[in-house]
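Shown next as structure tokens: one chain only, the form predicted on its own.
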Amino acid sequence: MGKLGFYFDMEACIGCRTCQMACKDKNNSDINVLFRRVKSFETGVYPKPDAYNYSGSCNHCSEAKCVQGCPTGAMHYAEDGTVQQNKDKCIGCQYCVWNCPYGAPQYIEKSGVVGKCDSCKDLRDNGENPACVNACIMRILHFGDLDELKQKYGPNLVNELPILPIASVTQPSLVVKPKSCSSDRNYREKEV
């Protein structure tokens, strides 16, 4: 098996945030702690306005800045190549939070440690999908071997978008079917 990661079809996402809620429920997260976030963006100009949604979490990067910046080894690569965290080793220094250009690690004030998406490793170890994948009502979020996902969903997939950091910095394990929006790159995040 090759590198594991997420596939997201931006073209079909309706921004319902069900994946975000399923992740929050699965991890029993506190208020303001989101390991998966759905953001809505408006783009284009009158008379051709447009909008799109992006569902993102930890991208389990090949060059993960959170792993490189963790002084205790709490952030590490698992045998399957995903970025995992050993909470017993976490000292709450937040270097991983500051180093991740995607904002994936979240400091959890109540426990004094950091948490992040682990791609539901416990579920995957039992042959199940991550909670966000199963919750997606549009069935446009998937997790698996990136080469297989690319083969299944076509050649026009990207891992870099104008709203994300440059992919060459971290090598994210992510493939996205982008939404074709107006050629005007003016966009703004819409508060929901």
Given for the second form:
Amino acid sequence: MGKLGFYFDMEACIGCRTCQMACKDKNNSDINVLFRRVKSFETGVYPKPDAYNYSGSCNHCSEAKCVQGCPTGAMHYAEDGTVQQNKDKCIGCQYCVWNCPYGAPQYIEKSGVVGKCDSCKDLRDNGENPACVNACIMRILHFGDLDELKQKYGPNLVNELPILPIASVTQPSLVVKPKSCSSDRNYREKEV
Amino acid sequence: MKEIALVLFTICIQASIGIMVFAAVAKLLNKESSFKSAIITAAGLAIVGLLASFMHLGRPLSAINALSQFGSSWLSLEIWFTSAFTGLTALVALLIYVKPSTKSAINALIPIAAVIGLANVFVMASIYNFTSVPAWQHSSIFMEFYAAAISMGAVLFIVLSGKKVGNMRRTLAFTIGVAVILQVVAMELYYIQLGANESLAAQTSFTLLNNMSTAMALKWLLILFGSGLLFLPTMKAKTNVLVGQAATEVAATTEETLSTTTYIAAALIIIGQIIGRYIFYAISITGTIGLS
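We have the form predicted on its own; now please give the form predicted together with the partner chain.
Now the complete complex, all chains and molecules, led by this one.
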């Protein structure tokens, strides 16, 4: 079995943020805490404006900087290769928040520890999909064996875009079907 | 200010490391002097710094978990080194205070603490260099941290050792001067390269830095003026060639001026380094989605 990760079809995403809300609901996240976050971007100008959305969460990187930097071993690799967090070991030093180039770990004031997407491991252990995948009304978010996902949705999949950090740093377990305008380096984030 | 605990932690620990480094050097030259005030202050600063680091944690009572992973990351190394340095420095201070007769143990422990401390400054800078914050991914921050440790440590050592510092005073002032000049050169390169960095996170940091120009100017003015002050009294003392009672009076006045000037220099250098550290944390923007 290859590495497990997310597939996201940017071409078909309408930016409804149902995945974001399903994640928030599943994790009972506080205000301002989002383990999956949809961001919207604009490119070009009239008469050729364009826009795209990006739905991102923890990418369960092979070279995860959160795991490499964690002083307590709270951030670790599970047996299935995903990056998991042992909340009992976390001391809330927030070093992972500075280290992750995808903004995945987030500090939760109330509990004094960091939280992040665990790819709904509890659901997956019972043979179900992560909450965000099942909630996506466009059916464009999937989780599974990256090699199989690439075979199924390839061949033009990427894990690096102008809006994303350089993939070689952390080797994210992510494949994105990009929208052509997402290769434009002159993007502007749109507040929604 | 969100990272006030880390400003306090890094400044106190680095100042303490600096004091211990110069105490170790001074001990090599003068084994008999105990440098009691300097070492007790170093221990106090290290303990305050260590306690401040707990304030940064979301769960300070679980801090012991951080000792379970020696060497797995820069941060775990820092936690070990800081604990070892603080423990050793506190032990030396305790021995000097309670059992000053154990000179050989004291003389052996001071250089060990100093070496661990110097390694710790490197580890501290590496922690920030490793993050995804472009404003911290620069070799100049190593110089910034070492210059802070050397300048604060040396000036505090001069102030706290009084007359015992003797002939070392000029060398210490010169060391501070060199450290501060290297800090200026390193940070000048840093500012230029941060401005030229195309990453949006770096650009945002640069804008924040630009908005803090007054604080930055104040940082350098205080550090440079403070370091410069250390050279004045020695030059003044040289010009006083007098005899008899007049010489004694002038010498006393010069000493008083020297001591006041040193206190002012110490305050200026330390406040300047604190402002610099505040800026260091205030401009941190993590490179993330949409800010690459």
